[in-house]
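The chain below stands alone and is given as structure tokens, in the form predicted alone.
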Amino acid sequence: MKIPLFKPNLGKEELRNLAQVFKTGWVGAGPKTQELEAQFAKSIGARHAIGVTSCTAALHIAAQALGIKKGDEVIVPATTVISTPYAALYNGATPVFADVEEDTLCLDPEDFERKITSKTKAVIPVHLGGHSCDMDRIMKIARKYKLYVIEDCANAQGTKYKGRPVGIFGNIGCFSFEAKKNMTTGDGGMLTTNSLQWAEKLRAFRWYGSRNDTWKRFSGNNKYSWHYDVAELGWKYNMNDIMAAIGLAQFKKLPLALSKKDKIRARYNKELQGISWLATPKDRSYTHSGYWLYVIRIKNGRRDKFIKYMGEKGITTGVHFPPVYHHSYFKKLGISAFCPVAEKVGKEIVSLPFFSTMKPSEFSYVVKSIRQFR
């Protein structure tokens, strides 16, 4: 038996989005990536959304859009993708690593404040695995130090802090459609806010710099125009409506997708339940939902060991993530850190398969797997 670690839900239902598409012959920007900014939009209360080709390209521009230049400093978590740091990084600023909270994997608000200086901007807090950050509080020091707040919410579609979907508390919140995500669009991601001001400088950072991309000069007059102007520096990060088309077949299925792996991660916390060598995650009160990955902890120094083994027996795992700080580029600017906490955590975790059409079988075939490990 194979098990991969993550498996999209893609059916009759992307495919007959897909075909509208095709029959229209518009396959950029259009009224797909209209239609699904405006239900996402809606769905988590935001304003605005902003439809892009990745989470890392909306890190990027909601950094730019903030103003974030060189010079400036913005704290990052230490646990989390390359595509975080990088937000400051493609803007000449620097990246200040952060530790992170040992049962949540988040971002630890104590620290974050350590971390501070009179140089820095921002924050990115992560909402690691769809366990949502301590947002009151890391809101209430970003207010005291007046810091811009970017939400990095790529792991974290449906996920709720205290009942209101994540990404409408930061000034911008950025998420991720990438294939292996709780919903995709094969590629792709989104960008909220409520700022009219940041909503417009997004939609023309996506489309070169300027805020009157094809869709928009198409739709508004009777007869193409083909006039534009470039105000300022962008970049070619617009989503199109082929990612939209498979994007809103796939919101329709979030809410069963989410209940689906809630279950399925009950089921783990019950199952593993009583094993001395490895702990189960800790989701503390405040957040519900949304969870893109399950992550344990194998003790003693044997998570290498334990991979191995599954990796033998046809089961998927991962690591996510060890210290983003570890990454050679890092040493070639010349930017270090330690976070004792990461560093931990980093030698222990594991991500099992954890995705919403798993079988009861597989399921069953990963926790026997489990229990059979020495």
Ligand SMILES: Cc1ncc(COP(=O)(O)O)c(C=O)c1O
Contents of the next structure:
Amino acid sequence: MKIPLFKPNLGKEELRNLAQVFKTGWVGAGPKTQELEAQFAKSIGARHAIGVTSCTAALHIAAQALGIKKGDEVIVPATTVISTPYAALYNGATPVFADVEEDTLCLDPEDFERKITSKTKAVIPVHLGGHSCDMDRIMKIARKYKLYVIEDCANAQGTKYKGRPVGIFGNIGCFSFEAKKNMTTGDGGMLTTNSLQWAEKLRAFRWYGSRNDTWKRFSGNNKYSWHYDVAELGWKYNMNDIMAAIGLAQFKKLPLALSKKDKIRARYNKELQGISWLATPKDRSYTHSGYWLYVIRIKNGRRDKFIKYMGEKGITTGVHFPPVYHHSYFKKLGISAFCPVAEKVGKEIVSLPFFSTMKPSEFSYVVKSIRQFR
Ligand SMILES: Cc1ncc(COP(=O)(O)O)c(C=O)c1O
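Can I get the form predicted together with the named molecule as well, since the one above is the form predicted alone?
Up next: the whole complex, starting with the chain shown before.
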């Protein structure tokens, strides 16, 4: 049996939406993008949602909109992907790595506070694997030191913190619709904010630095207006209606997909109890649903052997994530860090196959294989 780590749930609904877009002939950013933005904003409880090509792009322009620049420091957790520190680097700022909590793998509020200097301008908490960060504690520290907060919600579509969706606790939230995520648009992302001022900046930065994108000029008047002005340095990061058509179908499926994943998670927790060399995830009481990953810990230094063994059984596993500052690029930049918890858990964590369409036979095969590991 071959079992992937993730599998997108794409079908008739996505094809139906795509057919509508093909019929209209408008495949760029347009009405479907606006529809997905409106639905997404409403679901999060944010005033504005802005569709982009990826969460990496979202993080980049979120930091730009907040005025992060050369000489500034941005605190990021050690356990994340390169996109999080890139948000600082793309804007000429320096990423500073803070440690994570051993149980949740999310930013440790205490180490975050320890890493603050007079140069710190922002923090980017990552809701890792869909487990929410402790936003009350993080926001309290951010307010104390007057720091901006960009929530990295790439892993956390549908995650709630104390009953409210993540993505609105900080100044700007950044989501990912990349191929493996809880909902996908192939690649894609979404920004959320309650600030009109930042929303306008973000809309401009995603489209060359202009506030007058093609759809606005096409649909705003009776006749097409060719003129637009670029007032600031921008990028070409806009979501388009092909992505949004897929996204609208995926978004509709998201609640059911998440409830299925919640059930699979509960079953994994139950079936993997009592194995001495393995620990199942411990979720804090404030986080609810939205899980992207199912991460176990393999003790006694046998993690890599376990991954190899699972691979031989045809089961794909992953590591989300080793300390991000291990990338050789940081050496070139002269940036080094050492976060003891991230180092330790980075050697123990394994992500197991976890997707909403996982069949009972696939699930049983994974559990049986784990139990047979010697
Ligand atoms: C924590 C985190 N942030 C950002 C990203 C980047 O997302 P994207 O692939 O949409 O650029 C990812 C991707 O997996 C991620 O896991």
